[in-house]
Amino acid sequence: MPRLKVLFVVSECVPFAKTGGLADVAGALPAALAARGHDVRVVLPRYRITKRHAAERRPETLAVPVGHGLAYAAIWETKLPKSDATVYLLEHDALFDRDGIYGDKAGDFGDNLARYTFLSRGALRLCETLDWVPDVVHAHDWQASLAPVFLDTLEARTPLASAASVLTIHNMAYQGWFKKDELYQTGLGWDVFHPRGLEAHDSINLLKGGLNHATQITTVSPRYAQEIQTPDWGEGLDGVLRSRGGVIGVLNGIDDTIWNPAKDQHIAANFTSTDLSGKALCKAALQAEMGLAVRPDVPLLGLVSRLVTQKGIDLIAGALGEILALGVQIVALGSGEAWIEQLFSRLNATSTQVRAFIGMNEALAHKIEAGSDLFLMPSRYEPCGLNQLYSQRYGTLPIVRAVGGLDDTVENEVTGYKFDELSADALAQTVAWAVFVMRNHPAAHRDMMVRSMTKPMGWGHASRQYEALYRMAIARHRRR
């Protein structure tokens, strides 16, 4: 098969820049097609994070349009680690030089359309910079949507017109709304303000727009791809979706050369599924390190987590009493909604129980998946979710609600625990039941382990997948 020329459009991209789970995929994904042989370029703003990484400057200057003008770029280049993946960094200092990389604690940027509209056509004018054409631009989440809004529109007369499009969506909350009036940043006009373009409530909605302008739409979870095409999940957008023949979900992978207990450095001891060993010894270091107990024979309880609402966070706090008198301990990171921050903060200055950490910790989140026997994750909806996928790589039985991609990627009570109702109740009951299995069934317990050890979850088979996707939108986008 001929090679592909891909270019990836993100707002983030481990390990330069990351809110969440883009970022993620946008540093595995790219690294793995690459190793499959394709020529694959990723594209993303020069954060301030972002500057503390080794890159090139290349003698380039790039011009964006953006609102009644143009915006002057320098272009640095590096390469994703041990990966062949080009990665290239558009450094306007007005637009991205701050703590933020969508906001700061006031709140969201209030030139967050021009800040991304400079993205999609940077990332497009990058390439006639470079003249280089990809066959696909395959762009992520709102930050990217106009990726695909552009090759149909301002660049339908360009050489780039000849590149499918892809637009994955990771997460349907977020759609990047803005005011009508600031349609002038994008450089549009206004025959694109329709409901079959950006146009939403009278309001212009980013996602939307890329959502019906890109050759293939794909998400991240087979069951979240039926989800959204739903009203009860679908954002508004359901209908959007049903009108373009659907969605294609295909599953995330984790990067297993970070996420693998057989050679993690920042855990206390290597284990494998063969040899739990080191397991034991990560339990202890982590109860030790954490201020509690050091407990064999106590079950751990992990959360790495933001800490919202989406995440199901309210239900472990509706369900805590519960849980902390079956005499578990409990380990909990991650940073969110005020009320939740306070919640764990006491209970960390009071419970002898339960110990967090606010803020994030990468080094602590290695140390949580390996050192916990269970991991919390009863998500209100879950697009893909990654720290299950973490969890049972590292032997940590997940807990799970059952929806989205945690549906898809964890067998109950073969490789971790699911329920269905959304109440702390449900999760409670779940809870007591792992903990019981753990207690008076050992053997089952490890067994549970050792399945979930050894299940494939690289981005080997995802990348396969993209590649055939790859190949149809191109066979759409010939024939349109």
Ligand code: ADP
Given for the second form:
Amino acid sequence: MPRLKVLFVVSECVPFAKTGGLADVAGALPAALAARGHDVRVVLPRYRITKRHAAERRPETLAVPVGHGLAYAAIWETKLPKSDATVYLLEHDALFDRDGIYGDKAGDFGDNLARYTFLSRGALRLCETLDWVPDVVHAHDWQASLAPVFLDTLEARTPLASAASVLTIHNMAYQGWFKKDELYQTGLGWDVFHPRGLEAHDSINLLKGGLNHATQITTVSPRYAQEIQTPDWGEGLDGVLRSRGGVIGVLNGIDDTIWNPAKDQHIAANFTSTDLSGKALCKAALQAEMGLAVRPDVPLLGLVSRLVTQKGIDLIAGALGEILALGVQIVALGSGEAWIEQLFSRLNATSTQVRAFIGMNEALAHKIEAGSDLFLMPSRYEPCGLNQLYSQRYGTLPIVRAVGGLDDTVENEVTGYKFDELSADALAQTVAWAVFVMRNHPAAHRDMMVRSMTKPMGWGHASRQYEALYRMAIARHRRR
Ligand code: ADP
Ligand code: GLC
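What would you give as the form predicted together with this ligand, now that the form predicted alone is on the page?
Every component of the complex follows; first up is the chain already shown.
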């Protein structure tokens, strides 16, 4: 099979910039595809935080049409760690040299349409500058959704037009809404401002534009692919998906070089499914570091999450009294909505059973996955979810709601615990049952740990699926 040339257009990518799982996927899938012999390149902005990473400045200057003028960009080149996949970081300080990726404490940045026009158009202009034409442009989420639109419109008479486009939805709830009088930022004409383009409710909806123009639409789990084609979960775009012939769900994998208890450098001791002694050390170290009583017998519940409504944190808040009455400890790490941050800060100060760290902390995320016994993930909806997979890998049984990728990846009472009803009661009961099993049936608990740790979840399978899907998209694009 001929090797494919694939361009990833994405707003975050491990290790260069991260707010959530999108960055994990963007750092791992290109590497998995490159390992299969493909020519894979990733483009993202050079944010302030990205400048910490070594990269080489290329000689060319890129001119990207944004608004009424051109935004000139420096091109920095590097590789994904331990991979042949090339990364281009587009530098334009007026748009990206600031604290925060999408916004700051005051909310989303007001110029996000210009910023992500720059990314999407810049990625395509970059290809022409490098004289490298991809077979597939793989765009992710609303931030890159203009790339398929541009390929179909402003770039339709350039060499780039031969590229098929794939748009992956990592989260249907974030769509990139902007006022219509900002359309000039994109350089697109009013001819795209209609319901089969990027118009929704008389506003600009970037995700909708991408969905309408992409050769192929995908999302990150089979169950979420079904859910978002229904009015309940389609966030207003289920009709668009159906009109485009649906969406393919490819389950995310995890990056074994980063999330692996046998090699993880962040944790107190390494361990495997055949020698779990290190996990007990990790638990003791986590309890000590967080200022909890160091008690091997007390079940320790972990939480690592963006603290937003999606993640069902209100269920945790509602169930907290009952959960703490079980005599367990909780360690929480996250940042997000003010009320949730305040709730955890208050608990941190007042409860001897709860410790919380508010903010991003990569090392602590690893320590929580390794040191906890159970992991809380009662999401309202979950496109895929990576934290439940990381938990499984570290023998920390996830307690999840049976939605989206959580339903696809957790087998009840085999590799974790699942409940259906969106209620604090359902969560509390499931936690109570998991704690009961742990205390009274340790062998069963241990058996589940081993089954979780040994289930396959690397990127091998998913990267082969993407490969097949790219070839299908290329064929479809040629027929058009
Ligand atoms: P989502 O992308 O919806 O936030 P995922 O489960 O797919 O959910 O991925 C979340 C990723 O972000 C994981 O890698 C998780 O460890 C990481 N993460 C979330 N919050 C924090 C935090 N406060 N500090 C460090 N890592 C975090
Ligand atoms: C989004 C989703 C999450 C998914 C991640 C990576 O952030 O909320 O469920 O795992 O993207 O695809």
